[in-house]
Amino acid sequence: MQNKFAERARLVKSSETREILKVTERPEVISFAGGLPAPELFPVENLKNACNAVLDEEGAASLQYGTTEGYIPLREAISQRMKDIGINSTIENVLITSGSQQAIDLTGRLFINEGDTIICESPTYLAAINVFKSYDAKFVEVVMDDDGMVMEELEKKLQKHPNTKFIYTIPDFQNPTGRTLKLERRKRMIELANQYDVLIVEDNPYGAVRFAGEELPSETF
């Protein structure tokens, strides 16, 4: 029956992320391999209260099928948050997903054709690489220093790979290095993306988790 699978299935390998998470199930191991939040800090009671309030006030609606784009009041709240950080957004620009990994997968499905080149930081987020591999993308890495991706090296790679589809970047507290791309380089990346007609896919799960320093604008500014 193996020959019945879609061609893309041959590209799907065992997930390194899954193997990392397996270790966390062993109580004798304190693993630093995955970015797991401290479970004792989960606001369990607050979440219980929120779920109960939703079921009490909007029970039938909350359990019914909804539109693909997601719950409108939530999309409005996200759109407003985007505006607060300088991104001009409307709810038509907002799609609710079940998590960041689904959003990354949808990005790959939408943009990547077989053989497309993706430029990324070196190193970068492992689970995103696994997703993009499943769409048969090719990867070109750009070195980093303490201020993030080096723009001179990025331009060299764009010149060498004219079929680049997009630049995948984690500009704030990058995974796995923790580095933040400085403002001048963010502006330069936008200039290069416009010059070479490539997209920027900005993955920003940590931008709001800042305890010190100045908040930097998104690369969509």
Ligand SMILES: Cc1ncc(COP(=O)(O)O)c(C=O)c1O
The other form holds:
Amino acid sequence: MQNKFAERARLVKSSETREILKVTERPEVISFAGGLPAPELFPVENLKNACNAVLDEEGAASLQYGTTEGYIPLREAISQRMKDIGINSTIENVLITSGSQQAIDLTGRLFINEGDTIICESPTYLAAINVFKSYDAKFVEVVMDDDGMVMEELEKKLQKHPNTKFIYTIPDFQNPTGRTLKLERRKRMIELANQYDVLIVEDNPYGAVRFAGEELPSETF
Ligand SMILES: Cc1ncc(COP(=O)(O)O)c(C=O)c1O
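For comparison with the form predicted alone, would you give the structure of this protein in the form predicted in complex with the named molecule?
All chains and molecules follow, beginning with the one already shown.
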């Protein structure tokens, strides 16, 4: 039988993340390659209690189909959290996804045309690169120092690549470097994005897991 896969499937390569996770499943391996949460910190009892409470209180309704955008009280809680960190959003701006991979995939599907450039930190999150590659994006990397992406370099890249669609950035405890973008650079990134008419896609899984120091704002200054 002839290869029946869609054209775009040729862009989907085997995932390095999956290969890394395969190795971490071997009991003798302590892997520093994949960022796995410490299993002893998983709140197993709390989750059990939460599940029981939902089933006791909501019964069958909790297992029924819901709206595509997600459970409204959860969207309200997220919208409130966004407001608390200075992002002016309402629940219309919140969409619940099955983890970040789905969110990143939807972002790629919505914004990337074949050959568009994405500017990212060097190095950046492997799993996001793989998704954006599947939409035929080109990558341009910007060097970092201890305070995150270097803005002079970002500006040079924006000048050089006028077909940039967005800057993909992990400003808080960046993966894999752990660096946090300092406040003045956040302001500068927004200025540059406006000046060069590109979007900023902020991936922020770790901002709320801060053990010391002040949380830095995302949007409103
Ligand atoms: C930058 C970044 N985004 C997203 C994720 C994963 O998020 P999720 O658990 O929602 O898939 C990670 C986890 O390693 C990450 O480092």
